[in-house]
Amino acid sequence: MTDLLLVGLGGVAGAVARHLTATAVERDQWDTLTVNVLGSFLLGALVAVPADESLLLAAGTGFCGAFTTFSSFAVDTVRLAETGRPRRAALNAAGTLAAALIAVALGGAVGVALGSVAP
């Protein structure tokens, strides 16, 4: 039960943070790209830092799971293709995946660095 509560609380915070971030960016697919890249960076850092399971459940599964939106990314990409913009759809797909992978690697590097200085 505690695990569900941690994931739920993290999910609520992540969903609110995604809404606020998307509202601040609010431009075509940039809002989706922004939350997916930021969430990937955060999850990469969380996984690399020596953290207890409760933190990973709340921040990783809950917060990052609700903050990122790869389903919206998929819908955006398909809509671009369906509206006659296949190049932009391909760029959105390749760009988002590349940026998310780079972000998770950078987050992991930051997490390792933070973990090495933690007491």
Given for the second form:
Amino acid sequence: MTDLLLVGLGGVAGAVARHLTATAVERDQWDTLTVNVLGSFLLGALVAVPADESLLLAAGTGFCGAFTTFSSFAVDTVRLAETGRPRRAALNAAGTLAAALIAVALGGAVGVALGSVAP
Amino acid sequence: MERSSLLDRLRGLALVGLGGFAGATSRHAVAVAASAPELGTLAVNVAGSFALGLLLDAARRTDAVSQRTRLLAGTGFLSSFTTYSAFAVETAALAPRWAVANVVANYAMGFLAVVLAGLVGRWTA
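Return one more block: the form predicted in complex with the partner chain, after the form predicted on its own shown previously.
The next block holds the full complex; its first chain is the one shown before.
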């Protein structure tokens, strides 16, 4: 029960933060790319720090999980392909993957560094 | 005027937040039930992509889908139900062969789900 509440509250913050990012960026696909890369960085850092379970549930599963989105990414990508822009669709798919994986690695490095200086 | 647009924005944020609560907790429930974390993520990503495809397709074709429904069910629930960060972190942690398989599975099935949703929308229109 507490687990679900932690995840849910993190989810509220993540979804609202994603929506605010989208209204601030307001350009095709870039808002989805932005949240997916930032969220991947943050989750990469969170899992690298020897964090406690509650923080992982709220900030990781809840916030990062809800802040990032696969469904919007998939709809964006398919829509690009269907509207005669297959190159941009492929670029969106490959670019998001590459940027997110790099972000996970960078986040992991930051997380390890933070973990080693933490008391 | 100013006041009502602020209220509208706050109401929009509340709908997104409410959907986000339901989406994140539902995703967590699927993850707990899944035999492996990657399979749980795959399941929510494919199911959520299909459902968002249906919703946005319906919104594009008809005016039966209100802005409130889009915010609550689309931006709130379905976008929070699916996740890219867990997919990326799980992929990075897998051995190369399984990482490739995970990317292919999520991408191929996720895109296919959106295409199928579009076809379903056309059939039922």
